[in-house]
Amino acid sequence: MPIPVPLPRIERFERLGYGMFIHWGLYAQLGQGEWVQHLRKIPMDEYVKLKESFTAQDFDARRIAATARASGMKYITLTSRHHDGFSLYDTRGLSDHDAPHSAAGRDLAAEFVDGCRAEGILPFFYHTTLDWYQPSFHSDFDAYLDYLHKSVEVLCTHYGELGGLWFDGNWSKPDADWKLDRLYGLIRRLQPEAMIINNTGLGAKGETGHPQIDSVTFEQGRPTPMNREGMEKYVAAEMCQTMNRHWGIGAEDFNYQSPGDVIENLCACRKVGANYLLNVGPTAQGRIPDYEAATLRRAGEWIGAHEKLIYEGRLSAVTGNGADFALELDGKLYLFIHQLSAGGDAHVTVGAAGAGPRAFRGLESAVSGVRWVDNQEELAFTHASGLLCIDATGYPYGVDRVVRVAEVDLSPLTLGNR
């Protein structure tokens, strides 16, 4: 069965590839994470009084927006307003929970999105649709949907252009009727090339709903290739993580990812064309912590030697083995290669031995030439009936890509797409 034809919004978010997620908000001061309100059992009278103390004066938009961008990334998806009913914005009167009335007293959306367009990042806002503060949401569902719709369309019409709303709850309620309809369509007709995605948890990775939701979400896992055949409309892929166990700041947590971590969470993301929307927990009052921000400008460096094939490469017919895949671009096929050796001295080295043979199937074009991305060394391989060995010569002592890139040279014949 044929595969639709992406929308021009849906391809753009592709070629979009990585994106950093933000969640910051009031739970920040108390660096347990942005559930501590509800796993605490905080009266929310008492949690409320936070509020007095939400200075915001280490938000710096543009720098965080500038770190985004030297890291690689296209994107920042900010929590809007989280599971806590704070939100980051001016609400325009329908709640006095939000950064104008706390000590910031500014409205930090706005910061936000100004500190996107000038760093050259697309901005989009999370939004939850479960809300911890207000009572109507078990009193009266009707008039909780009335005001969370209220809340959208003040991000729709005072932002400017959005690259997408995120919204992330409905779990919470599997069986009310949501009044999905209403919400997207106010969505099409105030931001008509928004993005528009609703997060359907841990436990539905993959799963698609709504006519109009234009991605679908793997939350903390991997994601698997999406079967496209006989769909009624091309939806995209996207996999939100932590860069640690919290989505919200957690002081005590000192199990994060490494540079190495993200390099290949990312290129497993890209191997089966998902975008990779990887979190930051901002602190008490704004800022991107040290190792964070360090973590990822680090894996951005990886990100530069390979932009274009980055967020541009094409999926392949052509398979490799394990983590190894391939993509195109520009005629040309590309490998990438996981856990390869280094080379040098028996004393001094350490780590797997995966230098040697790596085989890939499916390619049917003749191969002229393969080399390494990174230093243009020629590599030794061989190829009949579809299946190509290549020769992956180990690192230089010194020299670890965590995923290193070898370009094939092809004859002019046809790849397969997607």
Second form
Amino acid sequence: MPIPVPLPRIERFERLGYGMFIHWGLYAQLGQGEWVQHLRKIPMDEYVKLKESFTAQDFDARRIAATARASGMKYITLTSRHHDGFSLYDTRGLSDHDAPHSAAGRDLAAEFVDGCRAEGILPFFYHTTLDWYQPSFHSDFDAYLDYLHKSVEVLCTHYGELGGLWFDGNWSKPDADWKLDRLYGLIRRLQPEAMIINNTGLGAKGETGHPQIDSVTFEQGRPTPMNREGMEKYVAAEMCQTMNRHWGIGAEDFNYQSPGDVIENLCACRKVGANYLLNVGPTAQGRIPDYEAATLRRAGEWIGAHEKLIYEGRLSAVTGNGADFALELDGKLYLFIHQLSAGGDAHVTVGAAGAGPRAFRGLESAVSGVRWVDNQEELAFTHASGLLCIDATGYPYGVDRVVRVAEVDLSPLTLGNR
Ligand code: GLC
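With the form predicted alone already on screen, would you show the form predicted together with alpha-D-glucopyranose?
Complete assembly follows, chain above in first position.
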């Protein structure tokens, strides 16, 4: 069965590879995650008072975009409105539950798109579809959908060309008629090149839905390979993930990913051709916490050593064992080797296992050389009957790159893509 060819916007999205998710809103002031209003049953008339102290005084969109760029991220998806119904954008009269009616008195989404563009980052908007603030969400769903669709129209009209719209919340009313044709038709009319994504939630990872959807989501999970054979349309895949256990900032959440975890997760996504959308939870007034920015920048240094490969490397028919995998780029094959040992001797090094042979199957073209990308060390190899076996030497003392990449010279190129 044939695999459909991706539309240009979908291909462009896949090449972005790695993005920053930002969960920020009134809830950040409480520092207990973005669901705090609902889960702690804070009455809405009390919760809305947070608008009076939401100054956004530390929100510097350009600086955030610069952090993303320095960390190897190519796009940012910002919560323009989350489930508490509060909009970071100027709803232009649709509601006063928005940033211009808060102490900030500014259109923070406008600042966001400008900051992104100044740094060469593609802006995306997350938008909730469920709403704890609007009574019509429960009492008059048709009226609510009018409000929701007009809200999205505002985003599609006043913020220039968007990378995409990322919806979340249809899982709250699985049997409702969300009038998706109308919503997606509106986006296609106003933002023809925008990706349309609708989060299928924790329970339905990787599920496709409406034909206008351009990417499936893997919320908080390792993405699985997509079988696109016989699909009507080529859809991309994106895994979104928290750096800790919450999307919105959690003052008492210490359970963080390390730079090494981020590298491994990014690799796990690229292994199956999925994008990685990694979340930060800015502080009450809009700064990315230092420890989050530092983790991202550190992982970004690793990406910087393999840049083109991470974004543009294509899936290969060649397969490794365990987490090891291969990508193809510009006529070469690249092997991603995991859990390699650290160098040294028994006095300084623990866990010295892991160096030695690594096998890859399905390589038909002839191999003329294999070397580590980071230090150009040539590696011994054998190659017979499609089986490539390399002698993966351990890291030199002082080095541990978490995932180490070997470059394979091929002649002639007969690799099968996707
Ligand atoms: C979930 C949560 C939400 C978060 C989203 C991100 O659906 O409800 O808080 O924004 O996941 O993927």
